[in-house]
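Taking the form predicted on its own, here's one chain by itself in structure tokens.
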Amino acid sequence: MSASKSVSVKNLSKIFDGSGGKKVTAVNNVSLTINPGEFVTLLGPSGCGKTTILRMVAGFETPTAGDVLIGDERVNTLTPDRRDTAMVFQSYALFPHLNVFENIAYGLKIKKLKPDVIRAKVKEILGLVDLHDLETRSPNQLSGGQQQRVALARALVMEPSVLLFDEPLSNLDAKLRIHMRREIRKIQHQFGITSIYVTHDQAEAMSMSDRIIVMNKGVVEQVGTPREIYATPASQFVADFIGTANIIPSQVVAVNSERTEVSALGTSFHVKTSLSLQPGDTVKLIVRPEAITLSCDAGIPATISSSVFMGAYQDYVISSHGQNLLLVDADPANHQTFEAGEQVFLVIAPNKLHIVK
């Protein structure tokens, strides 16, 4: 395998031609860098700009402003073929005509690799991906889990410095799609290769990033762990985005050095926070389901608006202030259960709040 590269874009845009004229920005002065090894993924919904950077990164659309690099080599005028990377696409792609052997083996014998050379290349990413004893069959053959196996195949034994996903396992019903990114995240860490993976999908981005880039409208919201962006989002559309959140309407009340006092649902919340603010500002309180508990006898004062057994957890809607909250609990069995119209309060926990302009 050939050594991971990083990949760097800087002051990327992308305009295209809309109808009647119109210029539509994809892509709006992006910069980011992607580490050699680093599996990176970037998160948004349709029309966001994630495809075009990935597809400018591959070389399938030229960008309008702006630099690609792979490792320390400017590739914007250079073609797909000739830029080290390997797609793996939604729609797999797979030549229908051609077994899965075949399949794997096309991009090796366009470089015109010996027979006997391509045959252990080929048998090696077979076993990789547990296909060896299918090698024979077409791709109608197969089914939706085994074509994007061959499909991975294909990518890994050309040997790419950079490996680029665009959106996948869409095609795959959701037990497989599970089932798909653990095995993906799997031979990435194995291969140690760069890659970039586009998703709508935030489960998706969470159980398989080094880092998720967040974007929105062409330009970028945050870029961190899943962890960061889920504990400290950078924005309201980064908090509704990731996960699900009550986004509470609040305002400043006092301001430390060490915590922000804000008002909010009647009583007020002390937060750790780096934004700058005064008192005064209106800013958001962001507080995720399984941050809060329900009480009998002391807190913040509610009403059950809705109680549904899911299982593993009961999921809450909960109304206080004026406010629905979501609430997750995600221990049932061992908890008292409340049903709709029922009276409670409500224990937010205070090192679990984030607050956003």
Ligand SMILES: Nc1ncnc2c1ncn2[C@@H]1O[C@H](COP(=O)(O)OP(=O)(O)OP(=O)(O)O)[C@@H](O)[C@H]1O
Given for the second form:
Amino acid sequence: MSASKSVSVKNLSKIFDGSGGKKVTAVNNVSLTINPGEFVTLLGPSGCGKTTILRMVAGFETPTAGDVLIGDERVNTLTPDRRDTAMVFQSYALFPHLNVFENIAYGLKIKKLKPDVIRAKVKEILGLVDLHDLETRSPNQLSGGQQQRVALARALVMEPSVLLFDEPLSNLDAKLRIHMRREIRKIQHQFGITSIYVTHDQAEAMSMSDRIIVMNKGVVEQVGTPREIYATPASQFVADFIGTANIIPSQVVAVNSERTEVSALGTSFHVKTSLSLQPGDTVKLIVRPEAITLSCDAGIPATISSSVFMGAYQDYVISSHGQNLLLVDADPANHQTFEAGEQVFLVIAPNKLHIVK
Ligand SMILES: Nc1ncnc2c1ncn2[C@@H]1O[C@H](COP(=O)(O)OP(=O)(O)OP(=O)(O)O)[C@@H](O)[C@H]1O
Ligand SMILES: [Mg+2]
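Same protein, different state: after the form predicted on its own, show the form predicted together with the named molecule.
Now the complete complex, all chains and molecules, led by this one.
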């Protein structure tokens, strides 16, 4: 494998000509750096510009403005085959008339490597993705998961410095998807290839990534580790998009260096924040469902609106001070459970609270 390289995009924009002469800003002044060997996910709703960024890094799309750097090299004017990247697509895009071996060998043949070198490289990769026995099959004789593995092998065999994935697992069933997440991550780790992975599946992003880039409408909302993104979302959009969040309108009462006091749900909370706020400011309090517990005797008064046993956990909707809140009890077998209509009290863990503007 060639040494892994960083990928940077600087003030990258892409404006498409939409229908009827209308311009579509798919990517709006995005700057990012992905470190050598890092696995980074572009996560966001449909149409936010994920594929467009990936295609500009790969060279399939020309930026309207800005630069793409691979390592220290500005690659804007290089064709895809000269960028040292390889892309894995959702559609697999295998050659139907070539068998597994030939599909994987294709790029090496174009590079005019010697047949015995090609044979050795393809064999090694076949072992890695567990496809030894299938090398003479054609793609239409393979399951979706096997086809996706061929697509991965075909990218890996080129020994790229950068791997680009565009929703590679969306056509697979749920179980296989989880299996393939681990496989991809394992192989990526083994080779230390810098990887950019596009998905709109937050579980996929959380489970695979060193860092997640959350995008919305062509801009980057937040960059961080899965933990940072979940615990300290930078905006209401991120809080809402990653996991489940109770978003409670509240007002700043007092600001001091340690904690900021906000009022909500008929009481006040002391929350750590890096936002610069003034008393009187309106903010949103972000409370994850697992940060709330129910009590019979003390806390914020509330009424159970719904209570559903889910096996491993109990799902509640509770109403308090005109707010509907979601709550999860992760261990219902060991807690008293409550039924719809019951009056209860909420206890909210102060260190799990977070504020966004
Ligand atoms: N060739 C094109 N011509 C015109 N508009 C385009 C073109 N390609 C993409 N767009 C528009 O650019 C925006 C971003 O598209 P993009 O494919 O990057 O989104 P995405 O985040 O990958 O979405 P998805 O999750 O649905 O794949 C969308 O509004 C899309 O309609
Ligand atoms: Mg896309």
